[in-house]
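Next up: just one chain, as structure tokens, the form predicted on its own.
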Amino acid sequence: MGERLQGSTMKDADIKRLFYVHIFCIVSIILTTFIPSFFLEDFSVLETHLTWLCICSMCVAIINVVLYLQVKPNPSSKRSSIFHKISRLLKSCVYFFISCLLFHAIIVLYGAPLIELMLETFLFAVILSTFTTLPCLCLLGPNIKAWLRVFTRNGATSIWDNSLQITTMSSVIGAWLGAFPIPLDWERPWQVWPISCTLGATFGYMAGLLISPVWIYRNRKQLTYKSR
């Protein structure tokens, strides 16, 4: 009984930490929509979309890395050497770059221009990688086996794994839904490639950040995790 109560208390504490991390991530995205206008002339999400993409990706990346280092949801039992930490960092950077290239290729296969607007397509791939791959790198490290485990059925071993599943799926679905208005003959400024897709991915990511702690909290009694 005591162990069950202790486990429930630890789970609630993890959910609270998860909620705070996600709120900070959402606030960082909101701030990128108007703070740069104080320093950059004629800045707006639509008119200077590529600039906003770069700023948003950078801010979300920094917030993710700093917060996950602070909360340390998956602390290692072994003390790592400096060489191991540097190697892990370099691997993570390589994995993130590969993720950007893979997303770029997938986006092109789904109909994006191959040569024309290549920069726009790549920056879309970068922000999508920031919403999906980067949190995996922060929580799981450059460990493909751990990634495959998390994204298989019943593969989650912690609340943080469930959060990765929800935010990644919602980001990708949001980007996919964002493509639907592009071919419509509405002639709106946000229909220019890839604005609607990046906004869809961003809203999907933010929705996932809000939904995941609420869903986990509501289902916390049913969630059971197997050891890795």
The other form holds:
Amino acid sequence: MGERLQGSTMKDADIKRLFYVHIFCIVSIILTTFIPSFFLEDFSVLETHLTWLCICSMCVAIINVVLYLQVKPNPSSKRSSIFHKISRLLKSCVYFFISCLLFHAIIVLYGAPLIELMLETFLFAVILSTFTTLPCLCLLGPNIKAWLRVFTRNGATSIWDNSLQITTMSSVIGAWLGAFPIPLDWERPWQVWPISCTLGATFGYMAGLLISPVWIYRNRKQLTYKSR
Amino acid sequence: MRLGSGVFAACCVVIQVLGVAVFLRGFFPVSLRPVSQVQPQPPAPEPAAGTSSNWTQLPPAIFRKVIIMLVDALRDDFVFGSKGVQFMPYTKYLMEKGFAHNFIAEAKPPTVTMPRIKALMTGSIPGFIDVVMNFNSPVLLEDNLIGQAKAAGKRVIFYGDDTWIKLFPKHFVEYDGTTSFFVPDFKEVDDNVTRHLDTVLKREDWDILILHYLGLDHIGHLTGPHSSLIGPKLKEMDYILKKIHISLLSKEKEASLPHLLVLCGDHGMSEAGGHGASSVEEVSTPLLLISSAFHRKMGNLQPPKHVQQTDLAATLAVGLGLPIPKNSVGSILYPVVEKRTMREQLRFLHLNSVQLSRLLQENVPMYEKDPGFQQFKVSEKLHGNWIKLYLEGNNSEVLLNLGKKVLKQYLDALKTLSMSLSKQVAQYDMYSMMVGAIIVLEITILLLLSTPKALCQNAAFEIPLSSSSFSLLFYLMVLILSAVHVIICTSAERTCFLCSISWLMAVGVMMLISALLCVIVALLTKTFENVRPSAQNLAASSSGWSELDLLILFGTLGHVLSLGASSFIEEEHQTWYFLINTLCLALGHEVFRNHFLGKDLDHNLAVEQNIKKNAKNVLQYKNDYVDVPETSKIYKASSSMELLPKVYEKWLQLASPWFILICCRLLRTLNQTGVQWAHRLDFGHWLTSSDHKIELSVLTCLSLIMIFVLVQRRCSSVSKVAMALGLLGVFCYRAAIGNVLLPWQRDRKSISKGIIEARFVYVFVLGILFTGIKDLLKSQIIFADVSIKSLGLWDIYNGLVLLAALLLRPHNLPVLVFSLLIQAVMTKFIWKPLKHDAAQVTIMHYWFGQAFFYFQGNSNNIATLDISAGFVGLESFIEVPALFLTVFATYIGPILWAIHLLSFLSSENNRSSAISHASFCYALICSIPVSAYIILVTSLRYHLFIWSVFSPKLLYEGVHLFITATICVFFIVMDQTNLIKP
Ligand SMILES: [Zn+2]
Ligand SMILES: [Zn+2]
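Would you generate the structure of this protein in the form predicted together with its partner chain, following the form predicted on its own above?
Everything in the complex follows now, all chains and molecules, and the chain you saw is the first one.
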């Protein structure tokens, strides 16, 4: 009984931590739309979209790396040597790059132009990877098996797995939904490739960040049960 | 009545096709047919009692030059209202001075520019079906004013909206078109017209000048009719009018005949600033006829008379001394001719009424009973008497009085004729539309309600037909509906289609509607009775939905919703490409999970998943579910894989969704369809350009070889040979008509129609189909092995593939190759190993079929229809085969995928109910978009794009549903052979 109680309080603390991390992420994404205009001339999300894209993905990446390394639930094996750490780091970088390429390929398969607008497409792939792959790398490490486990139904076992699942799914779905306005003939500036998709992904990611603590909090009983 | 779900579905779709047909009949009322324009008829001679008149020629022109100044979206109050007083002083001055005849011309909906221009120039009321009848060319083929003017040697100049140039491509001696699609600009479009004015007004080498100003319409779309931009624009128009009028006046001194200046609008502007519907603001346009010939005494400024927009064509024709366009339903605006001599006036009116009564004779079977026609006959007789008196030299008061009487008679006759003719023309027949829509909706609801039962294990269920058809509700409904029918038909002024059919058939329709309603009610009550106990059961099973099911559900929903936006209809291919891409990714995920997690996770989880997946096969009704022996399935699956080493098998399976994705991406580049990106260069255009004939030949050759390789493994040995020869014939046909080059005759110039080659291929197509049917019959009669039946089905499939190879244009052959390739890959690596159930496989087939419809270059626009396929192997146009071939060639994608579904399921044969389930799902998934779309189109019938975007799509949907019905019936016939066997 006591053990369970302790477990549940631990869970609550975890959820709280998760919540703060997510709020921090959201605030920083919102800030990226304002802050750079103090330093850069005529900066706006729509007109200098690529700049914003780079800033946003960089910002999210840094925050993810720093925060998740800080609040990581179970630090990786203590006896790992520096060599081991470096190899993990390199591996993570390679994985990140591969995921960018993979996303790029998928976007092209979805019908994005192959040669023209290559940079735009690639940056879209980068921001998608930042929203999806990077948190996975931070939390799960370069371990494909673990990723697969997390991304199957009923495969997520901890709070962190669940939040990963939700944010990843929501950013991908956001990007997916973001493609819908493109064929409309409204001729708005945000219908230009890839703005609506990146915005969709960003909104999806933010929605996922908001939803996941709430969802986890409401389903915490089942989670406790499952992790046993 | 107990019915198999397949039979039920087929019946439903067939009834639905009837419903759609009734709806279409109401939506596209058959308007006045363009009369065949073979020879111009000589003008009707003047009637004369006893002696024959010497005036058989057309009367001479009244005006020397005509300038038509068309201001787009000019509403009547912009000229006649307070805005006119404020901003159009010169126009006001002309009206007050009596230089102008002013009218309010009523435009018929759709109040969109193109049909309105047609109405102005032909005097007829164009319906959409006319557009369909001469599709592929937006050129106006109907008898019209511009054509008549050109034939009479008049020189026409046009500046303005380029719709005119599309309608009359070779009629103008000089033109400058401005595109109307860039709405935010309202200055440049008008300056482009005005800049020619100074020079052209000085010149003498033209007879008709047409100016179409778009700026006002653009302002309306942007800011509405009360914006501050309207005033300056009206001022600008007034200034231009002044300029033209003064220049015309200055020239008139030398000329013998006066000039005519027409100021008009094509349609009005709603209070929101748009147009297209039938509100008073949108249909009322000013019509000003300005000429020095009209000069009246000052001071009698009368309020403008209401006339029809179609009256202008007849008036202008008379004014220019041209024959009145044949299909014109308008009557001459009498004030224009009132200054002429009595004989001329009567002559003009006679010509007009002869033309109208001819049109009436051609379109109304009971024309003699029409009051207008009777009036016309009376006045013609009187006219004859008048002429007789006139020719006898009588000049007394009697003649004048008689003349006035004849004139009045003629004007009445014209009015009545014109009224009864325009009543005939293109208006939505709401009653038929409603009846059709109700039938379609009822069927869809019926299908949806019976889904859970239809997809259960034994694929058969009870239809409460007999019980409900004797219920009180049924009789009540029939009575009410019949009463409604009688009321509508006796009160309606226009003719409805349903009122024109025999009452027996009408009662049949009413009975059908009520019977369907009763069945729905009975099913609903039954479902509600059942729901309560099994609610938990339902909730439990709905959690077993896999990602694939969710994707299918949301994809279908999303597609249906997307039909509400005109852009999504124009770009529907994007929706389908997007969906199948997502489908492939989901399949990739499933394959991945199947391979890596099935082994690594503990066995329990995998088994649990497996059971879930199987359980979902029979979604809702778990109690009906009889466990399929799982071991035998697994055994079967593994035995098929033993041919390849396990490792390769695994990697191939993992790669297959990606391979399909790459194929789809390649196919996308082949044909760029739609509207927004249609101008992008695509591979198809590159191939068909004459510089790349060698590449095209090589590609065709490779494609044909690939088709043979992919198809032959399922052929019987006889049809294998036939297939090879047939494909060879296809290449010869393409070489004969000059699409591709044969290697040994590099520079053959002579190009034949390829009749022999095409018929050579047809022989093999029929041969293969015959072999297939023979096998099917054999399997039915001799109770032989099921394999014979599936062999027969595959033969039929292959025959259709050969026909498709013949009909597809050579650059589209890769579409066929990839279609076969994807089918093969999906069969081997996805459907068999992952054990998808019949419903899932069916919907995947449907999605791919839809995507391939667009891959082959089709779109929801009639312009992309490839009618050349209808002439393959035919000496001349023969309606039935040409129609069949065109429809088949257009729907190759959906048809081939559907037949593949049937062949695949029957050769798998793991469950006897699979085909019934498949046909049910197929019917359901096709009927949902159709019924949703019919409701949409009914509510959007006054939308701006109804004729350009929504109506063609409606036709495509209708034909698609018809094909679906045919396919479902074919499914049932195939399934029935299965059922006859013990
Ligand atoms: Zn217009
Ligand atoms: Zn307009």
